[in-house]
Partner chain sequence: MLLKRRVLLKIKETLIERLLFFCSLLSVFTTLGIILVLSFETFEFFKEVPVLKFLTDTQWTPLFINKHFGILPLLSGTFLTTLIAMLVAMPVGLVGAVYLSEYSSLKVRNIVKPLLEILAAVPTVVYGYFALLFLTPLLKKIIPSLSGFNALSSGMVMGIMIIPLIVSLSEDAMRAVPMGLREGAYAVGSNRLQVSFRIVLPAALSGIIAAFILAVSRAIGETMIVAIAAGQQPKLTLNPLVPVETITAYIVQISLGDTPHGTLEYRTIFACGMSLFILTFILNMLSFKLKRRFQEVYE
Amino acid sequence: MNRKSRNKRLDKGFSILGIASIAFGLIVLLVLIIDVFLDGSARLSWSFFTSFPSRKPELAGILSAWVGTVWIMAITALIALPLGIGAGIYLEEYAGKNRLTDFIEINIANLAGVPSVIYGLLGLGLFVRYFNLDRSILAGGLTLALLILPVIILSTREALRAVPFSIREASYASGATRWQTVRYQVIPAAFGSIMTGVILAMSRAVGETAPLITIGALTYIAFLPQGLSDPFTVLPIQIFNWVSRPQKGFFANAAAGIIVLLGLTLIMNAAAILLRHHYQKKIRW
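Could you put down the structure of only this chain, in the form predicted on its own?
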């Protein structure tokens, strides 16, 4: 048997092994999802969404959790989107190629892979203690903004890089400045891909638990936050709290909370796919 045929057999074997691993993972995931739906679907009702947490599992709800999630996601988006998209545009379209920009790019790529609990420790030391924001919504939003900022910068740069350079050349040939070219040609062409990356980054943030627990987010709140300085809880933390309870009734509540969180994540991912498909049909190069 020559080396070429041996390599073909190895490639075929690895392909079969990869397909089998993917199929096994999908089966396990499907079984887990079905089990969650069987346990939690009976708890999904209007009162479940409009009730505060309770010591009695049949009366407990996720009102404070989903309201806190909306607050945190709004603050995270308001901070991370302009900074991330702006930094990506600057690094890709304006920054010169030198050692400083290479150093910045390497660190941004590394930060995108840092475990989320590290960002929680950073938020605890910087926002909670140094800036005295305490366990507030603002501290949580700033921490999650730091978490998704590298992802938004990288996805923005990739989206801008995918725009053909001929579009820029045609704009320059028409007498447009660099800003006019970026503002009216490059960004509209890359907008769908940029927003896809933003939505995927936000869908990651909505399911994060470790950073918010690290900065001291509460697990039990029987009131709604009224401002940025109020304490908060979010859906993943509420689910974690219910799972840690010994009563079996709380397991059904946790399963119902997982269904809500899973539905929210799927909606955000579906929106990203539809948005990308819409702009791919609209812009053809």
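Here, rigid core means the biggest group of C-alpha atoms that superpose within 1.5 Å across both forms. Residue numbers count along the first chain shown, from 1. Here the structure is a predicted model, which is why all the values come from computation and not from measurement. First, how it differs from the form predicted together with the partner chain.
After superposing the rigid core, the C-alpha of Ser174 moves by 2 Å or more between these two forms.
Mind pulling up the form predicted together with the partner chain next to the form predicted on its own we just looked at?
Partners and other molecules omitted; one chain follows.
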């Protein structure tokens, strides 16, 4: 009897511990958000978005940073989306089970775990030096594209796998070719999940700092890039730059920049979650 009640108490105790450990992560997230708001919200103003960085913290803004981020994101998406979704389609819909595809699969799993700073070194050696692209937007976009490629491939495969086999069967049985089946049946059915994965991958790219620093993206830019071959900076690099200044005044700028960056990331994540939810609801097989 005694043992039984002890067991019950332990069970209850663990339940509380479980809630506490989940809550811990979420509370930290909350504290973090409150902290940056307290530190940075005073600096948030229209001019913060329309000013170049400056030696004086009160005058500095994120104009070149957010414009750079937009450029880099566009290039990254343009390169990584077709290649990543294409590779995912090949591996899920075309490839047979053989040594080569097994090798490609292991390889992608590994690439997904390679530290982002290594992609920076790849970009530096390959795009900046070997292809002579210098520290340009193109070099940055290519580097980040390679970085998120495995993420997009993996999520695309997962999305395709969720499409019921019977749809493919129906399409093939009516004499459709493989591509027709993929293009007109499988992709539309998996579209929502594929996009969810793409948005999450892009939200990761938005926050990446290390690879772009490694390829030599500048930390101080007082002009706007005009084309693919221009130097650039991005929002997280600008934040990093402000955090590493000794003057306290720049910390508020960093916090304000973080509010913008975090807002962007959270919106993208929320969009992805909502999209997933929406499609899960809409399609019932």
